[in-house]
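One chain follows as structure tokens, the form predicted on its own.
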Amino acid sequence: MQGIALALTAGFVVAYLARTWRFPAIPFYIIIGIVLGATGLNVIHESETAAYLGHIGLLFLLFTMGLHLRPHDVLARRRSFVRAGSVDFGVNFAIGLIAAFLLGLPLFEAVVIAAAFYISSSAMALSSLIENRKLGFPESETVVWMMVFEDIVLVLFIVLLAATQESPLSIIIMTIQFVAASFLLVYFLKDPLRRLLSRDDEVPLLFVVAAVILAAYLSNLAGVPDSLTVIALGSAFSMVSHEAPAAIARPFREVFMVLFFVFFGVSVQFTGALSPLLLLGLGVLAISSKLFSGIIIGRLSHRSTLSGVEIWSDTAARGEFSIALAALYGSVMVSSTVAALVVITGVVGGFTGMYSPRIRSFLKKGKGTLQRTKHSTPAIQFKKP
């Protein structure tokens, strides 16, 4: 209990400062865990209670993610994000996988690293758009749909990684059954659920919380990853209502995710991990990789390199889903690598998201100066003697 109290108190301070300075809090939650854990001051230790509460936060995070995967919207806007999402995946996952292989990691760990390398922080990206008043930017819609595409790919990663640990065919069959059951149940109970969620008492709160916890419990009994089940449940709920379940899930997600990130930092052990220089190099590579893919997307979707820089500025940070994959399927070495990756890209991404208008202005002036210099340079003329 002492560790949980310290984690929440430190999380409160970080959240307050982050909101005041409009900076992402997730990297600093992890840093707090590292500083207060066995690697640092050794005043907070891992516990089953903290792990359970952190897992609840993860479940509500994934449930909220599922609420954004509304089948109708995804199908209607598929052309808006397939091209950008494919470039984002192709560039960043490939570079992350190659880097992991060059570090000598086995295939399974390399895939976990590459997946964490590829998936941006949806929370940081959307917060950057809102808090930095960028929702009116033409690139903001591209960023939002890139996050949706990454959410869909995340589901596929979870299926792939879970299937490699157990019988692949049985897990895939059971997962399909759970997903189908979730959608069918919500579809046939659509009207009663809509009335239930529109109530203004405690009933909707208890119902949503019970549904998420029950779905996770049933999936554990069946041997299906509960992360997949709650994502499917959220996507099914989105057919009925998005706002009410999201509003109910948010406080559980925010509070318990603080514990999840802090205690993830506590669990990080740098013994046997990559050297600091390699971790820094991987972070720089991750930032550069997103810049490269962002420029390609900007050229394809907006016919502008500067638009690509804007897309990069909002998606450079890795965060909650990278940590989730490492926590679910990563070894000690992988967890420490992903923690360093999230801290480095999160801090840099906070600055790029906040100062992207200045970055674009600087690059635009530099481009203009270069063009003026090119056109103003007199041509050398030779006169006949």
Given for the second form:
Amino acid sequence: MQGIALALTAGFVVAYLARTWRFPAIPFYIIIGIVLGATGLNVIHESETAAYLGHIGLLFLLFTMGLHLRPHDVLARRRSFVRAGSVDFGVNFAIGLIAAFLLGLPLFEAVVIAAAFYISSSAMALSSLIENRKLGFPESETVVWMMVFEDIVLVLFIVLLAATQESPLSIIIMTIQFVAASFLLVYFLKDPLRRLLSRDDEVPLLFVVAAVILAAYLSNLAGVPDSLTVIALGSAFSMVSHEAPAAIARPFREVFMVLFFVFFGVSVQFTGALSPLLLLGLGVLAISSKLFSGIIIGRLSHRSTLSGVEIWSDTAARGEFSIALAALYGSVMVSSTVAALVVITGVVGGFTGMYSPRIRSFLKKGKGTLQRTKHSTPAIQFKKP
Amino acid sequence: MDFHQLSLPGIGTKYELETDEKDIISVVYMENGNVQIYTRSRAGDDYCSAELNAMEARRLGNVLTGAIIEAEQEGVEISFSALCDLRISVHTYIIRKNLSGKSIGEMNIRSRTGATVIAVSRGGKNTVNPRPSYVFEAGDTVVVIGEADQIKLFEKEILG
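Based on the form predicted on its own presented above, generate the structure block for the form predicted in complex with the partner chain.
Complete assembly follows, chain above in first position.
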């Protein structure tokens, strides 16, 4: 209990300060875990209960993510967001994978690192758009749909990483059965479900929580990754109602994800990890590679490099999904690397998100002076003869 | 006028309007019930923004639809376009000492002015449709309804 009480109290303080001073909270939850855990002051220890509660938080995070994957919306948008999403994936996953190989990691670890390197923090990107009042910009739409694309890629990664264990084919078949079953169930029970979810007593609350935990339990029994089934469940639920299940999942997600982040920090060990300089280098590379992909996307989708800078400023931060991948599939070394990655990109991404209008106007001014000097050259040439 | 709707998963729904003057107005309904509004004038590329809670958004909506034509300090005029342009004024006043202890019936408010007191707020407690026997106290806030002329008469005859 001591660890959980401390983690939640510290989490509350961080959340409060983060809201007041408008910086992203996720990197600081991890820092708290590192500081209070075995690596630091050694007052919080890993425990089964904390791990279990953190896992519940993760399930509700993924369930909420699934709720945003509304099949109709996604299919309707297909073309426009696949382009931006593919560039984002292609550039960042490739750079992440090359970096991981150069660091001498074996294939499985390298893929986990590359995936964590690629996937931006949806939580930080969306809150940057809202808090920094950027929803008016046309780039905001690109950013939001890039996050949806990343969610879909994350699903594929979970399948891929799970399939590397013992019997890949049976896991994939079981997974498909689970996903199909949840969609079919929701599809045929649309009307009773809608009635159930629109009640205002405790029934819908118990129903949604039971559905999520039951889905996780059944998939564990069948040996299918539970992270995947809850995403599928969320996506299936979104056909009936989006607001009600999202509102129910929120308190579980918000509270238990804090435990998940803090205890992830606690679990991080820096003995046998990469040298601090290499970690810093990886962080800088992660920020630069998102700038590179952002500029390509900006030029492709908005015909403007500055749009790319804006897209970069909101998506530079890695966060919850990178940590989830590391926690689910990573070794000790992967965990410490991803922790450093999230802390560095999260802090920098918080700043770029907040100051992107200034960065843009600064770049615009720079461009302006460049153009002026270009125009003045002919005048000088005229004087020459 | 060009108006379109965008779904922003994880944030909400955005409605974007380009006016005839080529200004852009975006309204984003967020999942927490708040609304963010962005405007960009055709002259510049900087956005102005505002965040409204559900109540503020409703009030702004009322102003924009023209339901409230005249917003005085403490009164509003409501017009019902469906009812031959029927216009009703609603006004609030604070009762001063000179009316303390007098009842609505005693002052013959309705027959002298045509206006009606429809609600009284006293110390945080509201009385809707007070009876003629209702006795005012200094500091009461009253809500009076009537045509603009009747409201003027109420100010002159009753409040003095």
